[in-house]
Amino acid sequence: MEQNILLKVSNISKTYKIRKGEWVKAVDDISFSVKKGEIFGLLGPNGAGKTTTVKMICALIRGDSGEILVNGINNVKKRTKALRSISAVLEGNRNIYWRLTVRENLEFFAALKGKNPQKIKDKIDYYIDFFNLREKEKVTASNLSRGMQQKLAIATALVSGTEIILLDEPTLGLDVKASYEIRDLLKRIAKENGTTIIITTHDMSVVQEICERVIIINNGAIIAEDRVENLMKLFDTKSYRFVVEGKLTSQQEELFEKIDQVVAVEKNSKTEITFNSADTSLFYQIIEVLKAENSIIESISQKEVNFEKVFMEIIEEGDKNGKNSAVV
């Protein structure tokens, strides 16, 4: 096994029956690696692969081909030897019990890892307080709002101090708030406990604001891995607003024409010129066209690239490329 890397995942490939005659491959000779205390998301549309994947990571399911190591142990193999080094959140609330409490919870699930809870009192304190779940820690688990839910799902799969979590879709159907108290807590748990953190999504954002690497998957095949900014910079197109009292000349807006990346339109008694180019120097030469005809430039504003818009041209470009339709 590769120095610090803790989960290897090397040509796994799922097919399921949907129908007689009919077969739809939910994942396509899929490789990839994590490393320790790293935040590495698995990035897609819904229905490209990825609840199959982490399932297979988990040994729910077993794919038709390919191998999965976790610490360097074959998953199916010796299936329980390698689940020791994981705990999975999956996607809905199908994580906790909704008749314990808070910290009922957490001794339940730390003692189907095979840990005592009282012997890990201190670590059950620990997550609670974490999670800032103190004043709840009595509170059945059904009485909790959805975001204490979710923080108390990754608890529980925390306490037993596994060295992989499995995140699937962390972040969904939390309100924005709760949606960013998770991914605060996920970066702290990953800087201060060192833990591998594996996360599903198809929150751009998400993605964007935690993760260190990333791999997009359509249609069960991926279709790109990188770090997230060197995916960025793949799209590092820049997009700025001038805005300028009153109207252009007649000479500034011809010049303007003849440069395919520029519009100036004209709103209310100002005029608005936007350009969206990786080419830079195309900001200079506004700057000289209007310092020409000694136009005021009351502001000038940069949108920065978004993720999303990353992601939807990768997904594009990956649809042009002819991959097969899947499922799940």
Given for the second form:
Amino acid sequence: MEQNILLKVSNISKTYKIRKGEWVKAVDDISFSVKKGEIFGLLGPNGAGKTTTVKMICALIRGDSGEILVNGINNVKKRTKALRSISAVLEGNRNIYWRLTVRENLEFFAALKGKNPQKIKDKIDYYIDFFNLREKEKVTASNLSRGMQQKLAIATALVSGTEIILLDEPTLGLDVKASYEIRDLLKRIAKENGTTIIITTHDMSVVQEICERVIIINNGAIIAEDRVENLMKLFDTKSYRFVVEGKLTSQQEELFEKIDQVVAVEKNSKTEITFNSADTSLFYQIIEVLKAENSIIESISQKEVNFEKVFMEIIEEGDKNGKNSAVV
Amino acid sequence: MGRILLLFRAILIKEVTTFKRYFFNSMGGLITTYLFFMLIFWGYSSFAGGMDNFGATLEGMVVGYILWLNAIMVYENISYSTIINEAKEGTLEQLYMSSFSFGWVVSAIAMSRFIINVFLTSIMLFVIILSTGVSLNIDLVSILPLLILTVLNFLGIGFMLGGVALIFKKMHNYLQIVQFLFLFAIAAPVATIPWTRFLPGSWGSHLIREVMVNDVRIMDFSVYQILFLITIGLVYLALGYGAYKICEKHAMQRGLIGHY
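Shown: the form predicted alone; wanted: the form predicted together with its partner chain:
Starting with the chain above, the whole complex follows.
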């Protein structure tokens, strides 16, 4: 086993039968690995194959081919042994028992992973404090707020001390404050406990903020795999917006039409010119074109690239080049 | 073994806690089943022309009803409460991802609930005895081993239907049909129609009735009678678990575990 590799996914594929004679490939020859202590993002649009991949890792779905090694253990051949290293929150706040209190949930889930709750009492107390649930430890989960239920669900995954935790949409349905709190806690978990966290999410701000490395899946195949900062650099475009008084001249329109990245739109007796490019010389080119015809520039604004934009670019590029084409 | 005991303990605590937390509702269910029995009892009493004409039939009916309740509770614990309810609530995947095989998890749930059920049905039996004035031999040393071996039949059927529930999820109507089949199996006249002893729970019910109604002790049964009870219990359990594993494999291939 390669050093520090905790999860190794090799060439997994999964096809589902839709109806007689009709099959759909949900996962198509996916391979990746996750290192110890890493926060890893598994991203993709709806129906991309994320959930199937996650459930195959959790041994809840049996693949057609390929192999998944958890801590070097095959998760199909030695299922229960492999699962001792994985905990997952797949259904958000529904993953806990609503009729049990905070402490009872933590004790139950620890036992479910083969840990004696009496012997890990300190650890249970640690997570109650860590997730700020001390005041609510004797309250049934049904009486907690959505954010607290989500925190409890993550705590139940952590309490047994498994090395990998899989979180499916950990911030889904949470308000801004609760979402921020969860992100902060996840970062602390990885930093303080060295836990490997695998996240699937549609919330790109979560990815940008906490993930170190991501894979992007579309139509069942990996279309991008890299560190978040590298992907950001790859699409290190800057978006500029010029607002110009009045209409553009026909000469200006002609010139702008020749540049792919520039879009000019007339709006309420003003013209809005936007362009996305890492090439800053284009910025001066636009200024020159406007200056040549004495156009009055009302404002210029700049928007930095965010991971949501990177994600969309990768998906669109992948779609343009054929479903399995990798952009990275 | 220590780990299995740990699992069993955790599940028993969870089940008892949930039961206590929903005590009022649980009691409501118990009162309903009691009233249901009393309605049958009064109806039968009027039809038979009074209590005096019942004789051993009434005692047999009480024992049969209590066994039927146990049968329903045991098989529903696996098929309905565990598979369907846990899938509905979103916790089935967590049970599947435990460090134990799912068979152990379900067995621990079934055993925990069996203990609670024995407690509940004992209360029910006591209240029915008081209400009807019937006299029964409560020889626990004889009854409990027979009951546990009889329950293996229902556990097997529970696993079988649990497997089917894993794939189809919504199958409440079929579960109700099974309840009536159990009623027939428990009341089956195994002494006069020998083939009925192969029905799930029939032979065990017959032996328990012998103990409770005719004051027979467990030691009075022949080795053959007890061996047959053990064999049929294990056969149903093995068949049920086998069917469950086939369904589970199918559900895993189709990605149905946890979906509702």
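So that the term is clear: the rigid core is the largest set of C-alpha atoms that superpose within 1.5 Å between two forms. Everything numeric here is computed off the predicted structure, so don't read it as measured data. Numbering follows the first chain given and starts at 1.
- Core-aligned CA deviation for K177 between these two forms: less than 2 Å.
- For E254, a C-alpha deviation of 2 angstroms or more is recorded between these two forms after rigid-core alignment.
- Once the rigid core is used as the reference frame, the Cα position of L133 differs between these two forms by less than 2 Å.
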